[in-house]
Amino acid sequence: MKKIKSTFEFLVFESFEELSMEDQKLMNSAIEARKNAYAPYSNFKVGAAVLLDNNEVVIGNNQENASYPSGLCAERVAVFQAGAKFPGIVINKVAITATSEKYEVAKPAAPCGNCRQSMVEYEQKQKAPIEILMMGEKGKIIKCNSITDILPFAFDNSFL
């Protein structure tokens, strides 16, 4: 038996103002996208914004459906739209923010497992890390250097 320890580093910003101007701009795009989320069942609105290597910003928001599995998360809406609209362009960063009509989201909202898997495949395909910024509607913001940081044992095409 061999014991292996896996760790990663991430940054915690105490406030929005601590972010770089580029990261503030991207997060503001995610906040705007969040406002148009369709979340009549959960009342939990998520916005995402993707910064591409060509400096384009592509947004997405969660789209719920009464048949719950038919909905789609904000992160996948944004990343899939970026892949469809700008195929082959490297994704540099993804910013995610969430709010609720039921309570105040005061901690960073991390992507679900499906979104992590979807985003990590783009990272693997482009052979370059995708930074990820996560925030609630207020409070601290977490920044990771790579999607693989939050999904270290990702499934990939080598298994197929």
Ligand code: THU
The other form holds:
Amino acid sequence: MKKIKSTFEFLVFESFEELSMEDQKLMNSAIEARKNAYAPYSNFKVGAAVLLDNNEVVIGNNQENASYPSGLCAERVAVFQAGAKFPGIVINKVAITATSEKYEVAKPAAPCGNCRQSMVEYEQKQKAPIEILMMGEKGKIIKCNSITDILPFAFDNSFL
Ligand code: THU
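Condition change, the form predicted on its own to the form predicted together with this ligand:
Shown next: the complete complex, the earlier chain at its head.
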């Protein structure tokens, strides 16, 4: 038996203004996307913006459904849309932000497990990491270097 320790590094920004201009621009696209979320059941609106290697930005927002599990998260709407529109183009970054009609979201919105699993597939397909920027409405912003960092032991096609 041996014990293995796994660690990862991430950046914490105190405010939006601390981000690079490129990251601010991408996060602004996610903020815009957030406004068009269809979230009548949770009132929790999420926006995502994907930056591709060809400099295109593809956005997504959560799309809810009266049959709750039929809805989809913002990140998957964005990443699937990128895959559909720009197949084969590497995804460099995904910016995520959330707002609620019930309270002020003051902590970074983290992608759910299903979204991490979906995004890790793209990371493996393109053999390059995808950076993730997470933000609420205000407060700190977290930047991770890759989806794999936040989904260790991911299920992938090597099992199939
Ligand atoms: N949601 C996202 O869009 N992304 C996530 O990673 C977490 C949750 C959405 C799904 C649902 O419409 C609402 O937030 C509340 O769960």
